[in-house]
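Take a look at this single chain in structure tokens; it is the form predicted alone.
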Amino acid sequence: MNSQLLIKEALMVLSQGEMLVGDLLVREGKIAAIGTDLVSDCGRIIDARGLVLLPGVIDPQVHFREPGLEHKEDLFTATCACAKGGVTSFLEMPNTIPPTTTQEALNEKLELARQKCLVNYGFFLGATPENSEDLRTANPVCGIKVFMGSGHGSLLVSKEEDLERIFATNNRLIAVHAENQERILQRRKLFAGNTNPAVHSQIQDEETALIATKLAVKLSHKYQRRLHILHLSTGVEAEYLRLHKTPLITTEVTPQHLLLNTTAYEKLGTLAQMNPPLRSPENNEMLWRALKDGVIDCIATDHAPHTLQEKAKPYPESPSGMPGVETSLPLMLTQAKQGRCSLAEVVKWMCTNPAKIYKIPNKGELKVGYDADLVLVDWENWRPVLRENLATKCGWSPFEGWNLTGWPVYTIVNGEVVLDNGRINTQVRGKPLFFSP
């Protein structure tokens, strides 16, 4: 590790949205000073004139597919994509093979991550109807993941009595995939034989999501349990939460649900298929309003890659999910450039709030003493999303062809430069994240 790194004359987005053109000094992996006319007698100096300096993005919901599904993605390729996208920390979901439902499986993932991850890492423990002891004792975990619907095998927890038992046990954050499995199964019968991928949004309709969100909120209220509702997709859920959120409840939205909608099926076909599904354009507007109002707390990608061969299967054999860690920050910075939000809001949604929600110390802000997880982006030039430029193993993006600004030029993890003018330093390794009680 370089003992010092000095970033000169960047436009920095500081706490509370304060903007400063100045310098940031990194020493031993920490932010040592922020100001103007800083000097360094050793280490590297980055001339950041014309670039914007942000805290590194914390992506609080990804599926990196290792172990067991490495043909889609693995921890190395996924974190190369993170580096290119300015994501310096991630929280990964348990639906791997085997699923992350025990301390043993968690330990295996942590060891794989230690060997392979270019950025910082944390993992969810998956809830099953039977693993209450592991849910209470396994460490370190950022939270408990519950698939209320759209899950498979032991990770599907759709019965209310099983959900109630999970909410009643210990005080860890519970993150829910909020879809009602019973309604999904009923509606699949209604659309049986229909191979148009657009019916995916009708099968897993808005009511499917709202029923599950209401149940999760009810259980959070009953047991005073921290609840995080993953990838909110509907305006009706947002409006329900506007009235029923408490300080114990948080939620997130993906760039896909903000920027894509059901019109995408015509162009993308099964590439537009994800869970929960894309919604109508009206839902885009309602989700944006909830995000701006603070009803929605943060942004996650739900990076869930599948190969193009898998995605080419006819619906409903085609799998749900799409990649996202490489494009999420440029997508949101492009929205800021176009006036939809501010730079400070992007930092709050993608850096500061994920650290607060998951109680990750010393990350998510540009502050002296905080970890030097940083990203320098070019907010002046534009370039399109192209398959040949992607680092994700699946090799495609639903945003292919979109012209974006805010692409990372440098990504810095714990003071080490992992993305250097487009080149990835594959020798850098991130660190395990820890979570305050």
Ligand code: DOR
The other form holds:
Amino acid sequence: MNSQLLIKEALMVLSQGEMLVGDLLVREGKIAAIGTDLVSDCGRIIDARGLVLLPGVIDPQVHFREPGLEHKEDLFTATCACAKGGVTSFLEMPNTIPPTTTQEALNEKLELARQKCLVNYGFFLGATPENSEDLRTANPVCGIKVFMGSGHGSLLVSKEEDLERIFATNNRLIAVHAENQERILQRRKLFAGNTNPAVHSQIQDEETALIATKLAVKLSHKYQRRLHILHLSTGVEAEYLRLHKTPLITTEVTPQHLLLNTTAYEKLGTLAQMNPPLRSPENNEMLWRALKDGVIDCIATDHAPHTLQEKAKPYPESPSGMPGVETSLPLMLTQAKQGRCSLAEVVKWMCTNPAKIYKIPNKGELKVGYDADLVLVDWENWRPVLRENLATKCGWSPFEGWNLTGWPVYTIVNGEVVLDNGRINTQVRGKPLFFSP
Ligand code: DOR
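Switch from the form predicted alone, shown above, to the form predicted in complex with the ligand and output its structure.
In what comes next, the whole complex appears, and the chain from above leads the way.
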């Protein structure tokens, strides 16, 4: 490892949104100095003129499929995609095989990650109706994941009494996939036989999400528990949270729910199918407003790769989910370029706030003493999303053809250059994330 790295003349987005054209010195994996005219007597120098330097993205919701579903993605291919997308840390979901519901399964995942991950990693522990002891004791975890609906096997916890027990007996952050399972099952019957993927958004409708979000908020209030609502998809939920959020409640939105809507089914078919589903264009607008107002705290991709062959099955056999880690930062930086938000807001939503929500110390900001998790992006030139350029094993993106700016040129993890002028250095390994109590 190069113990010293000097980045020269980048446009830096510092804490509190302050901008500075200057230099950043990395020593022993940490940010050692930020200023102008910095010099270094050893190690590497990156000439960053014309590039923008941001803290590395922390993606707080991904599905990387290993162990058990490696035909879709694995920790190596997923983290190559992270390197290309400027994602230097991720929090991964428990719906693997076996599911991450015990200390043993968590240990297995951590060992695989140690061997294969090019970026930093953290894992959720999955709740089942039965594993309350594991939920209390397994370590290290960033939080407990509860599928209230759209669940997978043992990971589905849809009954209120089971949810009540989880909220009553824990003091960890609870992250919920908020969809009401009973309503999904009822509405599937209504649309039985309809193979148009667009009905997915009607089956798992806005009310399906709102019912579950209201229940999770109620339980958080009742037991004074830390609640994070995953991938908020509707304006009605955002408006509900605007009124009922407490300091114990946070939420996130995906780029898909901000930038795609039900019109996408026509072009993408089942590739546009995800849970919770895409909504109307009006919902895009309401989610943007809630994000800008701070009702929504951060951005997550819900990177959920499935093969094209699996996606080609007719609805409803086609699986739900889309990949995202490779495109999230350029998508949002393109929005910033087009004036919809600022660079500082992108940093807050994708770097600073995920670190705060999950209490990950020394990450998410360009600050002396912080970990040198960094991304240098080209915010001048434009390049389309092309299938042949993707590193994710699933090999497709719902954003193919979109012309974007802000593509990462260098991604740096703990001071090591993992994306080097556009090329992935597969020798780099990330570290397990630490979560403060
Ligand atoms: O669409 C989705 N797919 N949403 C989820 O929350 C899970 C994911 C998956 O694992 O495929």
